[in-house]
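What follows is a single chain, given as structure tokens, in the form predicted on its own.
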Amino acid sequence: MQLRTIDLRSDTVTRPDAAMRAAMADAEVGDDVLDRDPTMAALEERVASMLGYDAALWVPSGSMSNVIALMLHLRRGDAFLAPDHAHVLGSELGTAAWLAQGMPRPLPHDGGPGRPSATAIRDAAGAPGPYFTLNTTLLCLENTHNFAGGTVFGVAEWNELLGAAREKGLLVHLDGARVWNAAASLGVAPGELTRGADTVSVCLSKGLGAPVGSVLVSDSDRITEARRVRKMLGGGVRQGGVLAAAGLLALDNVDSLASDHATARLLADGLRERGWTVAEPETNIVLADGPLGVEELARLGVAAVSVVGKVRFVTHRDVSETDVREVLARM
């Protein structure tokens, strides 16, 4: 008998439940390119309010949200800083250089897993030089940091890194695809972890369970320009309320993320008992070294991926505690 696959590849594999599908079917819609979709507008206003910003823009993906932000901030040939293995450096197929025309410069994780220190930011930013030198104008941070294992930095550290960037005259973009998880882990409001950035990208289609969509927040002028850039990239949608309705319902799931973190800790504990080397997960991502690779796990009906030389397991709303115990039993 073939084993049922338990999918721990990512929290992007979540599927909309019956209530979310019903909300999508019943959504009030309009042409968002011509005169705004009312449900899309309601979603954008809610996210902007939650994160403490003037305005917001729905986009189809987090990658598009990030590249729009970089296109707003960078001039051709500007350098930007980001922690090593950040999503904007290695997972967006070079759009930071190709479309935003910026020169990426990785920062060490000397401030802890997934984050640079304030000193590293100051040192890398340097000082203005003559016309023939490279200008560093932007800092990109990621909270939680995916490939460091869903690691979190808190409010005090966020303010310290933000302050270092401002000292050096840098703009700041936060890739907050999973900032909801960071907030749940720390027990703070999401806006506490985004306040002060020039732009922030957040995802609705990971742990929150929407089938598609991210939101970019900023001031009104930048969002007006971002809407134009989204259209240039082919991201303008018509009756987008069908998708935005799912996003509105997904925002009600922020408080449930703590249960995903609990199942991640359960998985990590069980892996250690079975001889794996595992860092204690801060959120819903477990990075592990052990006796089984992703192909061997697949034969056990466990779907995972390999990142930075380790096996990555991601818990999510479609994986229960019973499922995690079943994964461990199969091992």
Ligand SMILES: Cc1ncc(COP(=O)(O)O)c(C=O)c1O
Given for the second form:
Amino acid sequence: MQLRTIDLRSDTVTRPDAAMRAAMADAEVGDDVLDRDPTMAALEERVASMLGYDAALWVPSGSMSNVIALMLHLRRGDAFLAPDHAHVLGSELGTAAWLAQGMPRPLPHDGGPGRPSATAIRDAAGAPGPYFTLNTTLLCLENTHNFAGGTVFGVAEWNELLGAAREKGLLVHLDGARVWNAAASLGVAPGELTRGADTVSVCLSKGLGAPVGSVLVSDSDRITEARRVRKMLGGGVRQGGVLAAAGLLALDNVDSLASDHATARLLADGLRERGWTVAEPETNIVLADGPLGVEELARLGVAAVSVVGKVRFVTHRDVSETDVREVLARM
Ligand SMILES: Cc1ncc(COP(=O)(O)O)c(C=O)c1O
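Moving on from the form predicted on its own, please list the structure of the form predicted together with this ligand.
Every chain and every other molecule in the complex is listed next, the one we just looked at coming first.
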């Protein structure tokens, strides 16, 4: 008998629910490349205000959002800092370097899993050198940090890292693809974890359940320029309100992320009982070392991926507590 696959590869596999599909069908639309789409404009305004910024820009993906931010910030001859295994370093095909022109400099996770210490930032930024050396001009942080296992840092640490960057004259970009999860885990408003950067990218198409879309926030001048860069990359869309309508509903799902975190903890406990080594999940990502690899799991109808030499399971709104118990039972 063919087992039903329980898909824990990523929270990006969530499908739009009936309410989202209905909102998409009913969306008020315009031509966003010519003179703005009203539903996209409403989404951008709402995200900017939630995150404490003046302006925002919808983009098709988190990768495009990050590269637009880096293209705004970097010039040839610049270097940028990011925690080791950050998405901008290893999972965007090097666009930070070849498209945004920044030399990547990975930082250690010496401040805790997924983040550098303030000292590491100060040390790596260094002091201006002779004319033939790179100018380190930008710090990129990631909250939650995907490949460290969905790890979170809080408001005090965010402000400390931001402070270290500013002391060294660095610009700051936050890859907040899952900052919603960080906020839900800490019980703070998302804006508490995003305020004070130059640019922040957030995703609607991960745990929040939209089928597509990310949002870049910044000041109005940068967002005006970001709109031009998005067009250069072919990311301007026409009746985008159909997509933004799903994004607006997705924003109502921030509070329900806590239940994904609970199923992640349930999974982690069950894996430990079955002999796996698992760090306690801080959000919806479980990184584990154990007796089964992803191929063996696939034979059990459990889809997971391999990252940084471990098996990564991600819980999301399309897997229930019952599904997680079923995964454990199959193991
Ligand atoms: C931390 C982080 N940043 C950016 C992205 C890129 O998002 P997208 O897949 O929409 O390009 C991802 C995707 O998983 C991610 O985990």
